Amino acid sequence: MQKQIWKAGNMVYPLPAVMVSTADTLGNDNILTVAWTGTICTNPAMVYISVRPERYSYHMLKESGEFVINLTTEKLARATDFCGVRSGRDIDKWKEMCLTRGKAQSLVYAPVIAESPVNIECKVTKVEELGSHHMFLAKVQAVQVSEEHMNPNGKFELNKTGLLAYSHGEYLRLGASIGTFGYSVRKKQVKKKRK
């Protein structure tokens, strides 16, 4: 297979495209959306989001030292793009996008988005000046799960959700499954004959 060489750059995809709320010290709050973030450690849990420091919201995340990432979905992926490429400091996406303010359930004082299946309470811990962006590395405080998508085993069903996905411009739906963690070790289950 020929491969061409490109300059230095982030082709890192897919990535999750997540709505982060935030808020300020005088209450003022923001939704922007966010591609730069995953995981960086289980226990403690942590998270981080990278965002440039001229967007809106950078100032509300500096001063509160709090953000909620909001896992999307198909159903959400216009509001999505919207307050990704719509700056609060012009319109209320909340009321534009008919997004709903919901109350944390940790010490967080930013608001979660109540349309969102899954919402991950943080608290900064560091912020990494890198360049273009800051990384803000965080500690999860608490996780709500939307109810709706609990199967009757008490199985919260996320794959289920219909999450979006972010790839080199694109939003994506996730498809279906191909295999579950560690299948390509397991052993197979050989059936036994019934005599």
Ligand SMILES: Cc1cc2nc3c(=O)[nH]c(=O)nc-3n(C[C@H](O)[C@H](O)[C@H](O)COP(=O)(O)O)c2cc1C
The other form holds:
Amino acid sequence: MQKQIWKAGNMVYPLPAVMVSTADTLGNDNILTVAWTGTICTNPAMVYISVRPERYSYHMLKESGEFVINLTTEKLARATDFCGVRSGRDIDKWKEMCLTRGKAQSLVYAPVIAESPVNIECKVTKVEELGSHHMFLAKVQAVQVSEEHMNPNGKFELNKTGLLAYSHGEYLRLGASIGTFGYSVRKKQVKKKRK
Ligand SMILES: Cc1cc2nc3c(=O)[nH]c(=O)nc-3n(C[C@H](O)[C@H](O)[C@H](O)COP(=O)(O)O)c2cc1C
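Same protein, the form predicted together with the named molecule this time rather than the form predicted on its own?
Below, the chain from earlier opens the complete complex, with every other chain and molecule after it.
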């Protein structure tokens, strides 16, 4: 495969574009969209978000040391984009996007976004000042998942919630499943021949 060589840059895609809700110590809260996010440890469950210090939300994250990662869906695509291009300095994004505050189930004060199918409540353990972005490493305190997406066997059907992916400047819906974890080495079931 012939390649072009580009200068160093960010090309790890696709990513989730999540809506992060946070609050300051005076009780003001806000939502910002974050694509620089991910899981960094299984046990303890840990995640990160990287945020530019000039964002209005930054002081809330720094002061409170907490935030909620709200997963986004096709239905929430417009709100996801909006919360990433407008600042809480100027407008109330909850009101503009008709998003509802829900209560966190752990000791996190920041509200969860009720319309999101998964809310990940986090407490910051470390801030790494990397450069343009400061990375907030955080321990997951609790996870809320929507009952609406539970199947009759009690399994959470995350991949039926319409999750949104962000890749190279575009929001995309996920496609059909092409395998499950470990499928490449799993023995194929031999169909019994009818006699
Ligand atoms: C898809 C998308 C992803 C974004 N990812 C990040 C990110 O990872 N970190 C960041 O600091 N800003 C990111 N932004 C920009 C902020 O969300 C944006 O500047 C927002 O208006 C900040 O809101 P605030 O000023 O109310 O805090 C992203 C924006 C979009 C649309």
